[in-house]
Structure formats: structure tokens, C-alpha cells
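Below you'll find only one chain, the form predicted on its own, shown as C-alpha cells.
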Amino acid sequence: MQWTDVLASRNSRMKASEIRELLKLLDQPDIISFAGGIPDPALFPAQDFAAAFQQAMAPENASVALQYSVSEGYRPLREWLVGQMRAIGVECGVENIFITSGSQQALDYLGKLLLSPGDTALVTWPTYLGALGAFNAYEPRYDRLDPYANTDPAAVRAEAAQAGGAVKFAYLSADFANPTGETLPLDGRLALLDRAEALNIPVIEDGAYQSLRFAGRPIPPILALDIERCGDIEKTRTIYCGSFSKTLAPGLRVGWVCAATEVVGRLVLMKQAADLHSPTLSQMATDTVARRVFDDHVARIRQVYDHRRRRMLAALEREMPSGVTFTRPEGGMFIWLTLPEGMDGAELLARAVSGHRVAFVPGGAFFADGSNPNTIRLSYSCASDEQIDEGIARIGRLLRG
């Protein structure tokens, strides 16, 4: 059987994630890795989950935990999330919350819901690699999302039409974005809503890192600003994607969407066609742990990650040669480096791993067009003080050489 003869055309747009491949380096004990943007497993609330899963499997609960369930998600967890969304300024009801198997599934569903082949997706430049992977299956064209752009909306629509489709949505992570660590300020969020209204498109707000603010003043989510304008979530154009992966544990695969009920209803149909519902057992355990320890646990991981962020920024100040610039995030897990013109992050990685036993992610993978190869992403979430100091020193020596 020649499988290439029968594959759908979308397969040409799908390829292995560079970050997923780089995570294999974590199995090599002599590698100092700043590659994976993953939470520190030492910080998982493991004992709390052990108790929560035991509770879910108690005789009075097991018939619910192990049975088929509704596609919208476990109602008590959705009710808890209503309170969490309200705490960040988003007034909504349980009917506006939809549980997914991680926010990555939400991005896949939204790509399937909104994109036809040849349509244009507006994304940040660079943008989250997982979002590009999710959207690629639906064969879009990408254009740069700039909230401050003064380009005539009619010209943007005309260019999309010439490419064979329409402008369908704007996607971004507004807080401590992966990969740059940067946050879109309030005026940028308002400008983005203006631009989305002019183009008559939805905004997909990826809130994966929203809870991980270490410094500065919180900024309302784009969905909260949208509700403030419209007066009601049912009139909004913003779709908020949240996740427990960076706060509790990624292995749970529990995320959520908060949006108008029309959007939620259509996503429910996607869910019914794909996997019926997210695992009830994980949802029940997540609900129990979230109610018991969420605020205290998030406060703890913020303290740890903030220390590592400051340690890495200090090491970069000390070790980076002239011509290297880097972001100074107020939260999240990432710092973005721009290298002198002519350098290639992928080539640098090969030399860093083979000769210096240190790893990071080349930045070109985060650009829809593969541009800007002279960039790299560093993550401090799983590195000790000693690893940060030594690893950044090694990268500095490599760059100077």
C-alpha cells in the first residue's frame, strides 16, 4: 500500500513539532535544557491529586467517574470556572464554559470551526507553535496580526480574497506569550478589538499563562474588555481558551473555552464527533483539587518561577555579548533572544548541544513563514539556579566564539 497516494492534501501542512522533538533531549542527564516550556514536575500537587482520584473512585462516585458524560463537561468544574472567570473580570454563566482535552484541543476545534482552505488567519509574529500546528490541518494562509496597524481593512480583505479565501480570525496570547514572554498592553487590546470589529472577525485569546503574573499590574483579558463594550458575553466576538496545564498539571489534559453560547454549542458538536467528552475522571479530580488548593498552589509556583525568571535575566545581563537583545517578561515561562543579523538559531542549537551540552528552541519555528532565524526561545521553568548560571554562561561563550 502506497499511503502517500491516498493521504488528504492537508497532510502536506502537518509536520512534527520541533519542541516535541527537542523534549527528547531532557532524557539526556548531561544536557542543560532551556527548551521545553513545561511546568516543573516537582511542583505538581501530587498528593492532592492522589486523594482526589481516590475520592472520585469511591463507590458513591465511581459510576459517574467511569461512565459516559455530557460533551459540555463536568458541571461542578464548569461552575467553579465561572467563578474563576468572574475573578478576572469575565461575567459569564455555566452555559458559556466548555471543557476540552487541554487548550490544544480547543485550538484544533476552532481551526476546524472557522477555517476553510485558503482562508486567512491573523497571528502574532512570532506565535505559539502549537497554534500553527493546530490550524495548519485546515490549510489556511497566515498574515501578521498587528493590533496597531493602520492598514485599510478593505485592503486586508481584498488580499485575503485574492489568496482564495476570507479573513477568519485573529489569534494571540495576550499575557506572557509563548514564545516571547511579552504582554499586550491595555491600549493594544482595545486597538485589537477595534480592528477585529472593522474586519468583522472573532478574536481567539489564548490564556494559557494568564495566571502566572509575577510583576506589574494585571490587565483585563480581551474577553473582559469585549464584554464591557457589548454589555453581555452573548454579544462578544472574543473566544477565551484556558488551561490547567501550567497551573496544576499538564498530564490531566483539562482545558476550557469561555465564549458566547452560540460558539459553545458549535464546539459541543465538534466534541461529539471527535471524542464525545473529555475524561470525567480527570475533570472530577481537577475540580476537587482546584477547589481545595488552587489559589495557594498558584501563589507557590509564581514565587518559584519568578525567582528563576529573575535569575535568568541576571545571567543574560552578565553573559550576553553586544548585539544580543532579550525580552523582560513580567510572568509566564519564556525569554526571547534576538541575535545579531546573520546568525541562525537552528545552527546555533546544533553547536550548543554537541559542543556545550545546552539546549533551547530556535526561533524560526514560531514564524508562520519561517523568517527571523536569528532568534531563540529560552524557558526557565524547570532549571535550577546552578543550571541557569552555567547554561547561560555556555550560551554566552558560544555566541562570543
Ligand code: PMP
The other form holds:
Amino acid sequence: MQWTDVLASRNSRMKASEIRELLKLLDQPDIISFAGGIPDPALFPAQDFAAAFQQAMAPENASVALQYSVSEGYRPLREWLVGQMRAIGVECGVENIFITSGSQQALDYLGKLLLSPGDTALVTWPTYLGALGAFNAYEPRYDRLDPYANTDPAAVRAEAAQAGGAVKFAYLSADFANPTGETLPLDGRLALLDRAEALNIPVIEDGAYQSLRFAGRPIPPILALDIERCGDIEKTRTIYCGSFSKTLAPGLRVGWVCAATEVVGRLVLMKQAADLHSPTLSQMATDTVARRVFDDHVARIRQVYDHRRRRMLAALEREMPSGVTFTRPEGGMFIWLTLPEGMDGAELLARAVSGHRVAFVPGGAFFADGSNPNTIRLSYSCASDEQIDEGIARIGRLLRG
Ligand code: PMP
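Follow the form predicted on its own with the form predicted in complex with the named molecule, if you could.
Once more the chain from above appears, this time first in line as the rest of the complex follows.
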């Protein structure tokens, strides 16, 4: 069978990344890796989940936990999330919450919902790689999302039309973005809403790291600002994607969307076509654990990640040669380095692994056009003090060499 003869055109955009392949080789014990971007497994609330799963298997609960369920998601969890969203300034009801299998599924569904081949997606430059991966299947063209840009919206639309489609949405992580760790300030959020209004497009707000603020003052989510403007979530254009992956555990595969009911209704149809509903057992256990320990647990992991962030920033201050700049995130899991022009993160990674036994993610892959090869992403989420000090010293030697 010649599989390439029968593949749909979207497959040409769905490639295994060379970097992912390279990063698979990093399990060797002497390599210090800042390449992951995953939560520290030592912080998982495993005991709480053990109790919650046991509770879900009690005879009175198992008939629900193991049965088919509704596509919108497990109602008690949706109700708990209404409280969480309200706590960050988003006035919504249970009808505005839709449970997904991780926020990654929300990105896939939103691509499916909004993109026809040739349409334009506005994305930050750089963007979360997984979002580009999710959208790629729907064959869009990408254009740079700059909240502060004052390009004429008509010109942006004309360019999209010339490329064979229309501008369909703006996607961004407003808080502690993957890969830069940066946060969009309030004026940027308001400017972005203005721009989205001028272009008449939705805003997809990726809140995957929203709960992980360690420093500075919280900024209202774009959805909250949108509601403030419109007076009612039903009139908003912002689609907020949340996740338990960075706070409780990614293996649960539980995320959510908070948006106008019309959006939720469309997503329900997507889910019915794709997987009927997110796993009931995961949702029930998440609901139990979230109600019992969420705030205390998140407070604790914030402390741990904050310590690692500070340690890595201090090591970078010490070790980076002149010409290297880096972000100073107020939360999340990442620090983003910009190296002198002409350096290539991918080429450096190969040398870092073979000669210095240290790893990171080259930044070029996070740009929809592969530009800015002189960037790298570091994650501090799973690193010990010793690994941070030694690993950053090794990167310093690599860059000076
Ligand atoms: N958005 C961002 C910005 C992420 O970094 C990730 C995970 N790396 C996701 C979404 C997807 O997370 P999940 O599907 O586990 O909720």
C-alpha cells in the first residue's frame, strides 16, 4: 500500500518535528535537560487522587463514573469551574463551561470550528507549538498578531483574501506564555480587543498557565475585560481555554472552555462527532480533588516553581555572556533567551547535547514562519537547584565557546 497516494492534503502540514525527535533522546542520566515543559511529577496530588478514584468506584458512584455521559461535561465540575472563573473576574454560568480532554482538544476543536483551508489565523510570534500543530490540520495561513500594531484592518483583511480566505481568529496566551514566559499587560489586552473588534474576529485566550502567577499583580483575563465591555458573556468574542494540566496533573486530560453559549453549543457538536464526551472518571476525580485541595495545592506548587524560576534567573544573570537577553517571567514554566544574530538554536542544541550534556528547545520552531533561529526556550519546572546552577553554567560555556 502506497499510503502517500491516499492521504488528505492536511497531512502535508502535520509533520513530526525534528526537534521533538531529537528531544526524545534526552533520557540519558548525565544530560541536564531544560527542554521539557511539563509539571514536576513529585508535585502531583497522588494521594488525593487515590482517594478520589476510590470514591468514584464506590457502588453509588460507579454507575455514573463508568457510564456514557453528556458532551458538555460532568456538571458538578462545570459548576465548580463557574466559581473559579468568577474568582478571576469572569461572570459566567454553567452553560458557559464546556469540558474538554485537555485544553489541546479545545485548540483542535476551535481550529475545526473556525478555519477553512487558506483562512488566516493571527498568532503571536512566537506561539505555543501545540497550537500551531492543532491549527495546521485545518490548513490555515498564519499572520503575526501584534496587539499594538496599527496596521489598517482593511489591509490585513485584503491580504487574507489574497491568500484565499478570511481572517478567522487571534490566538494567544496572555499569561506566562509558552514559550516566552511573558504576560500581556492590561493595555495590550484592551488594544487586542479593539483590534479583534475592528477585524470582527474571535480571540482565543489560552489560559493554560493562568493560575501559576508567582510575582506581580494579576491582570484580568481578556474574557473578563470583554465581558466588562459587552456587559454580558453572551455578547463576547473571547473564547477562554483552561486546563488542569499545570495545576493538578496532565494525565487526567481535563481542560475547559469558557465562552458564550453559542460557542459552547458548537463545541458540543464537535465533541459528539469526535469522542462523545471527556472521560467521566477523570472529570469526577478532578472535581473531588479540586474541591478538596485546589487552592492549597496551587499555592504550594507556586512556591516550588517560583523558587526554581528565581534560581534560574540568578544563574542566567551570572553566566550569560553579553549579547544574550532573557525574559523575566512572573509565572509559568519558561524563560526565553535571545542570542546574538547569526546564532542558531537548533545547531547549538546539537552541540549542547554532544559536548556539554545540557538541553533546551531551539526557539525557531515556535515561529509560524521558522524565523528567529537565534532563540531558545528553557524550562525550570522539573530542575533541582544543582541542575539549574550547573546546567546554566554549561549553557554559558557553550555560548562563550
Ligand atoms: N496551551 C499551552 C500554552 C500549553 O503549553 C499546553 C501544554 N503544553 C497546552 C495548551 C495543552 O495542555 P493540555 O492539553 O494538557 O491542557
